[in-house]
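A lone chain, given as structure tokens: the form predicted on its own.
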Amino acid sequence: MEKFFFEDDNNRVTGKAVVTGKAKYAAEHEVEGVVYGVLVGSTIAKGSIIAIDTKAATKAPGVMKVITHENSYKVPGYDYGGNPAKGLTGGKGLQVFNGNTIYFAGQPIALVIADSYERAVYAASLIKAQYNQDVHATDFAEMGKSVIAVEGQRYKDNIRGEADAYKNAAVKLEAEYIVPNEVHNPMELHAVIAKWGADDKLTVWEKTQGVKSAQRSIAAAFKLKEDDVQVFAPFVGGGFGSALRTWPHSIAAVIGAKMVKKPLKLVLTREQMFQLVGYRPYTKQRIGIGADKDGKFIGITHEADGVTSMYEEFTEGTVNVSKILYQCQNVTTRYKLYPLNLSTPTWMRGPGEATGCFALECAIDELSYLLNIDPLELRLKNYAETDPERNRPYSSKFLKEAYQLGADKIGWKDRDPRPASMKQGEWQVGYGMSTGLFNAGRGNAKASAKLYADGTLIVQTAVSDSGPGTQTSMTMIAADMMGLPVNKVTFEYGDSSLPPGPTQGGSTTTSTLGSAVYGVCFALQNKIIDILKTDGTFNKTDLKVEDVSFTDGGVLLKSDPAKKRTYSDILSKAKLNQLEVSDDSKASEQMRNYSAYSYSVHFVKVLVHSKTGVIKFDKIVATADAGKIISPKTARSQMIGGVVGGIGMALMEEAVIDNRFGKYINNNFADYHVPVQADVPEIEVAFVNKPDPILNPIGAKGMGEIALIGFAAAVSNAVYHATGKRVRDLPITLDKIM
């Protein structure tokens, strides 16, 4: 458990710990007697291992063990005798060291364990494997040709109203859009330390966005009781979705620790990060959209072809945005999945909605020019007042306010709407905008709270923090509820032995965990009221929470503000050292009758050099309807971070495969480009900041995903406005403009 305190209401709880190095990430924990593991990956993309020569590696200095499929510990949760890729306990995922089948280049085939990292790296270089190599499939151009789509009920057409009704519209557009493979590249490499205390006791320090989900996955694999697996993840150096599941390298580390009977540390290389922890999958989309001459949508058809691995079906909601973002009676969606010899994709910030919104929001922009209607006006003409897919009201929706905020700040009405009409010297000027949407959810969580006689409060729950500032927002909720200064509140987290918290993903942490923190503080308030009823302080035996204010470290009677008791006084008089409560928080039953979404609106002004095609940002405005903003500084940082990711998605990021070998050729930070400070202008962020009255008691909705969703489309639309050149395949590079 980690404990850090506020020094300033506006700063992160853990800010000082992070920048001074006090915060420890997965690979930085000091564990006595630790040894080091290095994974060896396959050099082919499809086939099987005929033989694997480990003799030289085994004899290398400091080597303790070399583990392959031939000698690995038999993981109890594996499906031995069946499909080696069936997954843990019959679920999904690659079963490392279970069989000789190769599904993708870089698949782990051996784990070398040595007394130093350098010795393990050297010994790993000595391992040689012989393969029976098959013809692999990694070329996206072969999807639908030699690569056949997966079949099943979830891949059937979804039709609302008339199928492909856009074809009957007075004005219509058909276009194809491509989002390439994009790879999670958090600053912190994926790492794990595994330590067995006995045959049935395991401690793991893991880079994970889900402390409890990692505990469950590892316990299931090794057939252990959940309470016998202790997972620590107090700090996560960026995840973006890559740490939402337990990957094969973590299971390999646990296997290795068990076989050598020592704590084992395993850190992936940057190259292995491209292969082993998921990615945003290549997706080809086709949009057909039609409207009447006044701009009212007649029909939308959204088709998407995505990729997955040969051993697991990974799907995401790419086409769903077209069902729900705008009012349209006739919507047809089709989603096909093609298995390739690559590792399994996973959720990457914004998941399928970021991919889907790129196509939809670009298509709407294109349609606006065909209609000669302002792109913002076209969106407002088709504004959905109720959920068009579920046919029910929203718990809250303030998207129109977000549109207005952004339009005013970017100066939208002052632009010349004609493409390629605005210039600043040799630079062509373009304005673009887009909308983003993501489900606003609330799950189950539990929290405990301890109020001490010295007036300090500790709140506990098993959640990790991959960067959004969860500790800060939870501390602020608790401090506000109990009327305490933030430096009197400690938030303990990152420990699976604490009350179960949510996995940090899908923009639900603040909504879910914030509700639990609110609930446990409310329970604490009631416990304090019970004490005050009996100690005679306010002479009210029917005292209720609503009769008092919790402020300035104590309780004040609203009807007689002169009557006030501090928490220290209350506990001392009751002869208590502390008050302790816990609370289970569950999704609102009332939400069964409502839909809830968070919304973003991105406005950008770009400059495109008329001779070189260089694109640079002049101004970016990001606005959001994300309910009540709990922590303004960290919320702003969330939006800025999403925009920076969107800059990468729009202009830079593409994982390139050499299809001769089925391998990434830009699997490093030199060749896989991500935005740096010079690429990022000042980003203006604005929130509607109106609470959702139904979703949860704190009024907050999610923000992490919408910060990125839609941004790439805004850039593409701005580039078109600047140049008259429409780029439909990301990233938007100089060659595509020139």
Given for the second form:
Amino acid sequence: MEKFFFEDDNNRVTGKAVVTGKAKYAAEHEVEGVVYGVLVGSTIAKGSIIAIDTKAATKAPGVMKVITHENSYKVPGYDYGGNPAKGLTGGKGLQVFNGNTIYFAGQPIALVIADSYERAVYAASLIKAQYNQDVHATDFAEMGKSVIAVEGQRYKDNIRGEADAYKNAAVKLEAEYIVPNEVHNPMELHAVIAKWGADDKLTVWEKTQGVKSAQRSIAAAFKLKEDDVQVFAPFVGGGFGSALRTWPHSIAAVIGAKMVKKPLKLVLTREQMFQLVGYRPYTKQRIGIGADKDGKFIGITHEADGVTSMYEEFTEGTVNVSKILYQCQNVTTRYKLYPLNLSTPTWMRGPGEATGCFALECAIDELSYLLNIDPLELRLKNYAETDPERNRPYSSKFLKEAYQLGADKIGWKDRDPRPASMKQGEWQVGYGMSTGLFNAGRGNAKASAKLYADGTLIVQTAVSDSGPGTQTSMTMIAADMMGLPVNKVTFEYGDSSLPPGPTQGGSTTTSTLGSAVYGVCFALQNKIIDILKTDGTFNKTDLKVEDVSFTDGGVLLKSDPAKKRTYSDILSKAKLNQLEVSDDSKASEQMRNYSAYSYSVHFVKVLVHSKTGVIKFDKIVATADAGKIISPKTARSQMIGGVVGGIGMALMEEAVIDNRFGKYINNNFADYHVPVQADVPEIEVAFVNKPDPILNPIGAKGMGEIALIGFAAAVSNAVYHATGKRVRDLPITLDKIM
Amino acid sequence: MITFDYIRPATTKAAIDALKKESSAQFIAGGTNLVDLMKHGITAPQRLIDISRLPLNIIEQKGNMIRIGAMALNSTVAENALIQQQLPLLSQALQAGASPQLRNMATVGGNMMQRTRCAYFYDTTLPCNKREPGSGCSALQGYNRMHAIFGASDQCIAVHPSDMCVALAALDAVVVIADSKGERRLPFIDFHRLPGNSPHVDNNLAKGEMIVGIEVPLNNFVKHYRYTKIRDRQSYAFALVSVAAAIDIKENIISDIRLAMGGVGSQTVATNKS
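What would the structure be for the form predicted in complex with its partner chain, rather than the form predicted on its own?
Up next: the whole complex, starting with the chain shown before.
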């Protein structure tokens, strides 16, 4: 594609619906005869249920059913009577109401169904469970002590070159970094409406980042044909990874709807959002890094201790960043996983890379002071021109350009390199920077397109949009390909019955789906060319796509621009009401010879109050090599959103567990802090905006993850520069600086 | 479902009478805290007496003091010209509290009556002496980085979360309290209580009484004043510690000084010296 010509008219196509309340989120769909389910959670973190007294709840006004492990409909895809001690396996999830074992506080032990939400809430408060309580393990300080790591092949040391080579370097650093449990906390609560129809067909309105993956998960659990389950998610009020899987509450809602034979709505409480839909897992990391006197890296050792639940394995690529971000011959990584009495973590924006880059990018900053080399210069000295792990070229890499853009915009050259040297009244001034990277992938997707005789185009695919503006960017790609104004193009999505689109995660939607939309429009172009070859319009029976421009709602001949036909003309002459095509899109064979990554660079200027330790941002610059930028406005918004998430990670987010009770203690929006407007300064976003020539035909790489990855390190580095104090455990609250 | 009556008496007297009649009745004004407490099952009044529309929202100068009606909204008081001119410290403290949405609902009387935000108070599955006397204090050995520095007991270390109250303590405010017999006045600094052995009692309001207003004497703290609030984020966060400070300078000499601290105890800690 040559250009995107709507760059000045790039509003979110659903923006008006969202801000005027017309957009319907999962719990807002009006389903006739709906009843309300409320989940009751375990008050203990480990043990078993001896008995549940549901009598009072069952008798409460409006209550239709109380479901527990004792009377639950048996989910056909569940493993009843199985031994939970078989060992951890990934991806199985908690089987709700299957057995009486308690693995974590808040684990659903009952579903109360009533004719109103308020009645269900009240009845839920009457459920009394008797437990056989065991000693739970939720204390991170016990990892490696009383809590023993999971064993297995994937937890073996990974050594490139010489093991722990950093130890022999002229200049070296060893340090430990901690990222606490963080909760996604999208504004929209997780919610589901489940409705069984005739012939065991199931309709589900679900908060999900993937209508197809939700359809597959639910169909598998209830042993239904996929086509008999239809999942809708037209609007998703944020996910950040928490809506990437189908969680037990959704299965509980489907069970409940089955048992009361009515459509059932279930909305989690904010407290349950801490317990039931994943979190970024606490990770303790140790970095050893060594360089020669000129700053050339000799070795990096990166160790991480992560956590998972007692019933499921969840791992992250935390240590992998050290293998790929810099040129270094000797890299040793070690990853250990500790099961605790918590629910299973899940991917949270930037997943393991955000955790890993916090440690690595702080360590490099620390090393730069030992070497007396500018931290940006140190990174450039160790710039990887090819993938050091797989020894192959990058599909594209413009990280140097991203560094330069950011350094210029923040005024990096004005920085006095000495720590605690810059002042502004009572405030200490600090500059910090960091790098982030994330794999740039492309998956499979299918899209269909219908061009109508009135010159309108509908493009369809089963994808969710949890916020990045996928409908907008896909609309723009289709509009650009077909030479139509955006208001003539409708992008239909959020319905699992549409052609299969990707799950929105791992920063692959634009690359994957954008390629499919490009592909289906290309197919449509060819179909139009086929008509034009024979209808005599241009008198060219060997007409090719390259011979024409698709513009102004029609086709014109490049060699003779006066010869122009609108789509309406073409279709009506051919006596067609519509043209319909579909396209399967997948990564090219060529990609196997390349590595593809997106890169972000964050520069921050912080002010730290010399007496109180209060940290404020003076300016933030976020730059990225995310390939070709398809939709500049929503791309910029996504970078800003990532930075705001990064401010939370850096300065305030921590889900605090009281280990005496094994439960979260700040499980609400007042006590679990995310940034508010007053915390967010001017954020300047700049993209290198060079297309990746290999990854896909549209040249775009991903950017949802990199927007956040590395940011917290930039802040820690800036706080050190401002104060001379190094904070290695997030969040950087003011008591850690004073 | 826990049901309750809702009534809206037309006069202050009728509201006070209604409170007397039903032992579990409670006043509601903005409801910004009470509704949360009801949702959490911490309180379950059988009757809510809505006093938000009583004619108690007047802000006026009366002789050498300013009287603020108990039902004046936090946002109204903060933006009131008389308050900004004569009691700018109070305006500043109010602006530091909560969020604009909450300030638009919360009243002056309700602000004083709000309960602690100690997390253990809100989790009804855990011990808390303030919520359930004799059950124990979970915060003592728990997550308590925002808890009391002064005046705590071995029964309770919760703090009162108000910003407004810190300014009122600094400015020698007086609480005007009414019951069916008439009015009484209580120095603001004596309104809230230390926990001692009865942490479930937040203040010295007697049964059947209503806060009808606040009186703040006119002062010279209009030039040199500051409400400083240290918190974990820049807005919508309770204070780790806050300070209301004011001085009066006459001929280069500090003739009067006020200093009060918030977020450090169940009362505002004031060290007022003339």
